[in-house]
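This document starts with one chain, in the form predicted alone, laid out as structure tokens.
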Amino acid sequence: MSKVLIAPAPLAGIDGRFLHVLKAAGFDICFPKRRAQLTENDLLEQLAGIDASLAGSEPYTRRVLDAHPQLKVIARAGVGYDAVDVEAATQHGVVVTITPNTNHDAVAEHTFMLMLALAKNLIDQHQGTVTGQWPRQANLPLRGRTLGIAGLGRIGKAVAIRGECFGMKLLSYEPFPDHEFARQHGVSFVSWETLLAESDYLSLHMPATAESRHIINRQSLAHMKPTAFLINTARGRLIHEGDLVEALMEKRLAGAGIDVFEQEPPGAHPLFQLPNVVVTPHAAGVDVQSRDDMAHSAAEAIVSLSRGEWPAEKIVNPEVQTCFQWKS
């Protein structure tokens, strides 16, 4: 019998229809030992005669994949797979999927939970207010600012959206332009440096590739207003943390709301100090629906290729198709 370890923590304990998929399939379900974010060692430990991982963000790097020959599947539950050394991966005859159209929405409505948490000062005015104070002032709206937004994918397009119901002014930096979809909702694309300089508020929904890394250093952030504020739910390599940290104590940017981070979980982390951050444990993309249907779409992508079929809408490395075989 094949078996399928359930690698992300928050599906662990959940009677959701991915198991029932994975179950009428025949596979053998495994959860790891521990709820928590896995690690290398942990996968090197965990993924011992398994045949497919439905996975979540740990890391399946070259070692990994080279210690589990067996491994045929490499399922992430989510549209981002930098966790996956893909070349290896390919080189051992993993297939590696992604789960599209599941989670934009969530990642968009994270992205104005932050947006607004940060315009309207939502901690300070809590905990001042159950502290006994009664902190009233003057925040900040959403309407008539800028919004920027850094990629217009799925993420982006769902985020600019949005934007436009709260009346915003929206532009976007994206190097494949879908010059309709800016049509219908009012997006103007611009250059990074425009972007930069013009947004109130700056959106990050770009993949984190060798090209972007640090797109967000000393001298972006330098070109942005010191008004403005940035928004990261993408993923933490795309900031220099650094960088950021400086910026914001310098009062050279009004304040930050991130997600993500370059280490997960990122220990103590100097961001955590200042009062103009506001900051989540990379659960943007993880409600209940998202989770679901992400973890869903995956199940099936496994029972696929366990039966022969190709889901090329959600595969990643379709260059391994020539090598692949499944057998338990």
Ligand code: MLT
The other form holds:
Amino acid sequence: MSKVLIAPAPLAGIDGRFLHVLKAAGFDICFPKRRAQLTENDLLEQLAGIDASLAGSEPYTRRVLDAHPQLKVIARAGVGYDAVDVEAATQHGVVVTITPNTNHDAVAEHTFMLMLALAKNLIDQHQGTVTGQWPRQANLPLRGRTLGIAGLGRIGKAVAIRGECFGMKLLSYEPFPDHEFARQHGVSFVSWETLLAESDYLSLHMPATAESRHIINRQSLAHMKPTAFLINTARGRLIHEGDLVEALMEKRLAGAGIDVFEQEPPGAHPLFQLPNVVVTPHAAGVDVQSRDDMAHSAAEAIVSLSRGEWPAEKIVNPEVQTCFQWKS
Ligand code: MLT
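The form predicted together with the named molecule is what I want next, because the block you gave corresponds to the form predicted alone; please supply it.
Time for the whole complex; same chain goes first.
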């Protein structure tokens, strides 16, 4: 019987469609020993005898892949695959899959939650109100303000649609622009420098690649308005966190809404000491609906591959097809 590890902590104890799909296909289901973000060491131990991992954000490093030659599939519940050493996976004949079209709306909603929390000074007002200070003050609008969307893929588009409803002016930096979408929703494509300079709210929706690493750094922050807010629901490594902390402390940036960190979990992070920051624990992509849709789609990818099918639209490393074989 083939074994699947259900790695993401949000799936522990959930009797979702993903479990039914896997059980109906005859899989033996294994859960991690502890309900937390798994580390490399956890994976080294817990992938023993596992054929497929229904994966969260835990690190599938070369060390992990070398240690588990029986592993056949890493099926990410989500669209980012930066936690997987895809080159090592390909060399080991391991198929890496993602779940397109399952969490873009969740991320867009969370992006607006962070943006609104910053604009409306939610944390301070809540704390002030419950401690009896009644801190009434004029907050900031979204309407009429410029929303800069860095990356207009599926998630960036879901953010643009919501920005349009809020009456925001929409700018985007996107190397592969969809002009038809932009025309329909009133998005103007601009250069990276213009996006930085003109955004009142700048939201990052790019994949984490070698090119995008630390794209927000001292130089790019220097282009931004001191009244602007930065939102990151994409990946922590897009931002040089030290430079961001410095800009926030020196009031060269009004605030930041941060869901993702370079190291996760981040421990006692300097951003947590700052009043103009709102943080969440890499939660943007996971609401109950997207959690179920992501897990279901990942489970279906595993089952398809185990049956000799090839769910091409989900596969990150198609070059592995020639050597891929499912043998338990
Ligand atoms: C993604 O890669 O789509 C998200 O990071 C999924 C998640 O939050 O686990």
